[in-house]
2 protein chains.
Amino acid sequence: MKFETFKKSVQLSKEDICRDLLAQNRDRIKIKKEKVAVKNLVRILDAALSISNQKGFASMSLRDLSSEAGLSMGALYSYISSKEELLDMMQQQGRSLIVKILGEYLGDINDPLEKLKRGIQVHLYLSEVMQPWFYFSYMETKNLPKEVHKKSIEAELYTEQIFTEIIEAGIKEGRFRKSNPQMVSAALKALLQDWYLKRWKYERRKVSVEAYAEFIMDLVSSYLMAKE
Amino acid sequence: MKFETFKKSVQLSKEDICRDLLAQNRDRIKIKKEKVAVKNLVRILDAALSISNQKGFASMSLRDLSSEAGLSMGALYSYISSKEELLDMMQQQGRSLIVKILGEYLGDINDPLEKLKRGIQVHLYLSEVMQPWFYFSYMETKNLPKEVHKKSIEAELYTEQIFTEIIEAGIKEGRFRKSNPQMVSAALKALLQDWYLKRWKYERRKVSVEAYAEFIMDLVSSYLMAKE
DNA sequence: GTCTATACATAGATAGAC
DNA sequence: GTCTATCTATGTATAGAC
């Protein structure tokens, strides 16, 4: 699969998830038509993510945020009711695509190897069309609310362990050698969350995300592969 | 080389590395006693460092800051000229002695598998000696001013070139198999990273830095020598 | 050298006109 | 629905007493 079969295969239009996440907030914003609401909840939240992204959450004024995305104070808090609300529909708008993405791509494989080699592509795949909002999740909900940094890592260990389950199944069926699944699987997210934290340095070397992909999983699998 | 080997061989008090950065900003720094300003520098960059690592640095104020320091506003004042410089100082604290210590501990061997494993040896030593610093110049160099972001990239440049050459040199004597160099010291950064990013999952799972190192090193080693 | 008191700017948040 | 005007809290930074 290239990532540009992926990219439309996806077909997550902005508009598609503001419009669930409207859905999911209809008590807390306050304005009622929905075609002005997810035009405006859109314009709000990518102006959220890419000033995060260049001077942090916490150094993000309101005032930057309202001008940003074209929109007076007072109206800016029609949508949001405080800085930390917004935060919370930051990450929700993210957190619910990604356990859809990962099941329709993951649920129908068998073979170990197979599994694993579309695992990495996924992973990266997705953090590739969203890398902001994977950059702003590492990076800022470490500080703020427990809540939100609970939830944090909550997703960090949770799709741990979906690597971690295949490759346990594939030591289980003699394809892997017997190594420490979990321990494997650690490294490999670590080696996932570069591609976006990084970005400027694979940018800058020309790697494409097809090029990084396939090298991670040459790195892991001679390494599960290697005779004991 | 066992941790706590490593960890006494490099003695790095505080109270040295506190009198070094006060000589080199003898100018910005208001008080004349040494012994006293040492103490009190101790003080505020362990402090600042502390604050930082559970808020965020944008998130900390001066007031916090005095306090945790046990100084007044005032007296912190005289210690620093602004929150910025503050920031170069922690920078400063850090950088000098990561040189220092790499240099000493790689430039006498040769042999190419050898001196990776040093490398990464040293690499998580000094990141587990100084975890807050390592932390806090991943997490929070990134935005601030730009001249302060760009010598966290040199920074993070400099120590994969030198895994890139050691990488070299072992294809070149026909140690390694070919790869590209570049690509794997670039993973192999990402993956002592998050030794000290991650550290709450991994002092969770009990794993101790002397067995990471060698998990990191059988990883990148199986790839580096599979057949061809 | 260190303190208290205070100046001044900017932050988040709201009220009420349009 | 959106705007401008404004409130209050908090931030950085300094002056001057001790």
Contents of the next structure:
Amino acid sequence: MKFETFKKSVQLSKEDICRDLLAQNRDRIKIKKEKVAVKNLVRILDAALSISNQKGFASMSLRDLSSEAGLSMGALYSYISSKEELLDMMQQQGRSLIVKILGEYLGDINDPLEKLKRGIQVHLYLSEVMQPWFYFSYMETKNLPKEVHKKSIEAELYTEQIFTEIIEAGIKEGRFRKSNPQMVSAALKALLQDWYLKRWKYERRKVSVEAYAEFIMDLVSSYLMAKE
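Next block: the form predicted on its own, after the form predicted in complex with the DNA:
There are no partners or other molecules in what follows, just the one chain.
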């Protein structure tokens, strides 16, 4: 699957993401008109990502966010009551997107090797489409309140668990050699994270997301398919 094909199929514009975010947080957001709410949520999220990149989310005040987004403090409070609430909303939205899209792309694949390769592709391609969001979520997890931090860790383990279950199925069917599925999945997750956390490194080496996906797929499948 080519990256451009994936990008077109998921249609993840900022507006689409904020529309979903609005739907999931109707009890928190006071603005009723969807068009207005989506437009301003895009401004708020863009501002939060920009400030976080410059000085870190922990150092950001709501007044900073208000100024960067071009909204009054009163208008900002119509969407969030605190920056911690915004962080929770963003983390929640990121988790639900990953779960939804991985489910859509993996649901009809039975072959363990093909399923694993598709999972690697989809995770990487999604992190490329939403790179600032993935980077932000990873870097700011440490600033989450205890309960929300726990949810973030569970989300990371959820994606690892998807890979673990695929590998376990492959071992059971005799397609993969006996190994520790959890350890393989943890190592795989680290490789996937390296793409969006250290993207500059791959840009400098002129490595595309498609080439990186192929490398990881070859690396993992070579290990799992090795003769004992």
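Numbering follows the first chain given and starts at 1. What we label the rigid core is the largest C-alpha set whose atoms superpose within 1.5 Å from one form to the other. The structure displayed is predicted, hence computed values, not measured ones.
For L197, the Cα coordinates differ by under 2 angstroms between these two forms after the core has been superposed.
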